[in-house]
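Just one chain is shown here, as structure tokens, and it is the form predicted alone.
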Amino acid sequence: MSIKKLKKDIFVHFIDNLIRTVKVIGVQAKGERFDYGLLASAKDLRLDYDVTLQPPKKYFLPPVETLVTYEVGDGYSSQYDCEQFVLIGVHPYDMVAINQLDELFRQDNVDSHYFARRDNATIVACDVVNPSKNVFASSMGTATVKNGYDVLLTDIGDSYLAEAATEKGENLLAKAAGAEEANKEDLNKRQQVWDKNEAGLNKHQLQCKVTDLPRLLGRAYNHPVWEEKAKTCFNCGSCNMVCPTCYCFDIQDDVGWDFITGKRQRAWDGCLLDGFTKVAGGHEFRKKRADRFRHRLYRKGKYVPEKIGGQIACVGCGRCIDACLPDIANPVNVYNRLVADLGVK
């Protein structure tokens, strides 16, 4: 596949002429903050970002999103999304977070939903410029990516570099009028960036292998730190909504009024909440604060990488830490107190 470089100037009339011809969807500034939303103009996406207030996520998986419409006696109707954008500015800790979804919605009965918006979408991925107060993607590996996306940025100063990985990718890439082949010179910067990062983004350092977690979770069910973190949580599911790796969901049917049409819907759902493990009767097999907050950091450090092949489901972004009042949610802190106490084996 090719590398292109592109002046900005020349980037910029690329994204405005883009934006007159798909629905285009960039991360823009909200006040002091960053997040994405519908582009109007080149002029408004920032790709100097820090991390975005929600993952990206949420544009394969929406919060909420209706599944099934039906009505009594004329059947049921799936209902899909399958309109195609363009998603620009990804950072490569939520672009694995991404190709981790995609693995765990194919597993089994393939989540067709989901697919139908991740397969009519293009992903323009972009390394970090400016790491955030609480990144640690150094730390999970995912400071810097390899594959998923269908095109790749990198900031050299005064072009961006634009990999193309795939054929989306390479369709895109041929409609950016005055893009150069990229030289030896380009790509030298393009890996100076990316040594930089994969060394840098880790404001939170962890203190043994991330391959190590699972085996470290498994001697530390018992440990005290379950507790006493637990004792200051909020219950309120925060760290949840904003994790890119989260995927729990709720479902329930909403009948109309007249009682012959209704909906089916999915919601995002959290483990920290109270009621997420609430089954028929009553019964709550982790009614208490101190299980679920156990489950979360179990969740992302063991029981995931049991269904995909190891691959830690944490990417460092850091939103938990920023997302979190009491200031009790980052898991690297949790999982350098089990090395601490526990040892690596």
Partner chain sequence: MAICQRCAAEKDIYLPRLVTLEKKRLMNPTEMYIRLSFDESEPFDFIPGQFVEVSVAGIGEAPITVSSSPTQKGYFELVVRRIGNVTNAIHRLRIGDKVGIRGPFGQGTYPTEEAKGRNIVFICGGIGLVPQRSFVNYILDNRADYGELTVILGTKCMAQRFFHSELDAWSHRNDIKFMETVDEANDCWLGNVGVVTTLIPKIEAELRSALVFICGPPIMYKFVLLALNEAKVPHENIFLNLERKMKCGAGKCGHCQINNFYVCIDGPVFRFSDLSIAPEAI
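Take the two forms, superpose them, and find the largest set of C-alpha atoms that agree within 1.5 Å; that set is the rigid core. Numbering follows the first chain given and starts at 1. Here the structure is a predicted model, which means the values were calculated and not measured. What changes on going to the form predicted together with the partner chain:
- Once the cores line up, the CA of V72 ends up 2 angstroms or more apart between the two forms.
Okay, that is the form predicted alone; can I get the form predicted together with the partner chain now?
Shown next is a single chain and nothing more.
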């Protein structure tokens, strides 16, 4: 697959031309911060962003989506969103999260609604230029990414290096008029960016190897940290909502005003929310805040990893740290506390 060099002015033309032919989603400024949105012009694209408010998962698993529609007394029919789009600016840690969601939505039973969107997306990932204030991707091994994207961009000063990793990516880059072949020096510059990020996206240092986490958690179930941290949790679920790897959802029916037609929708849900495990009759299985708080960090560090070949389901984006008002959601703080008290075996 090819590696091209696009001078920054050439890159702008390339994106503007792209916008004319296909739906393009890209990272843009939103006040002082950044978020993904429909791109109207290449000048709005901000590949120097630190972190987006929301992770890109919403383009594959929207906050609310219709799964099936029905007519009361008649049948049900599947609904899909299968519009093609290009998603530009996905940071490596978020790309790792998408790769994990791909596996989780494929496993056991293929979720065709997720893949309708996923298969219609062309993902242009980009290496981090400015670290955010709480990123810890270096600790999690997600500061760079080697697969999942169609194209990977790296800012090397006056140009972007663009590596195509798939046929989709190759086709996309073929549209970049004026692109040059990357030379050895360019590749060295890219390697320097990678080396820098692999060490430097680390505002919080995990005190063990990331692969130690499942075993560490295997010994930490009754540790006091769960109660201690959860004491000030408001069950707001923000840590779930902003997380690129959280994917729990609720399913609800919405019947139309005619009381005949309706739709069955899924909407994001969160394991920290009170009621997540509540059944008819009132019994709630994870009733205590500490149980729910622990469940989230076990999903990130043990349960999901055990389903996806050992990869840890916290990618170190730091969003939950920003989102948590009582400042208890930081996974590194909890895991480090366990390392300090229990040691790594």
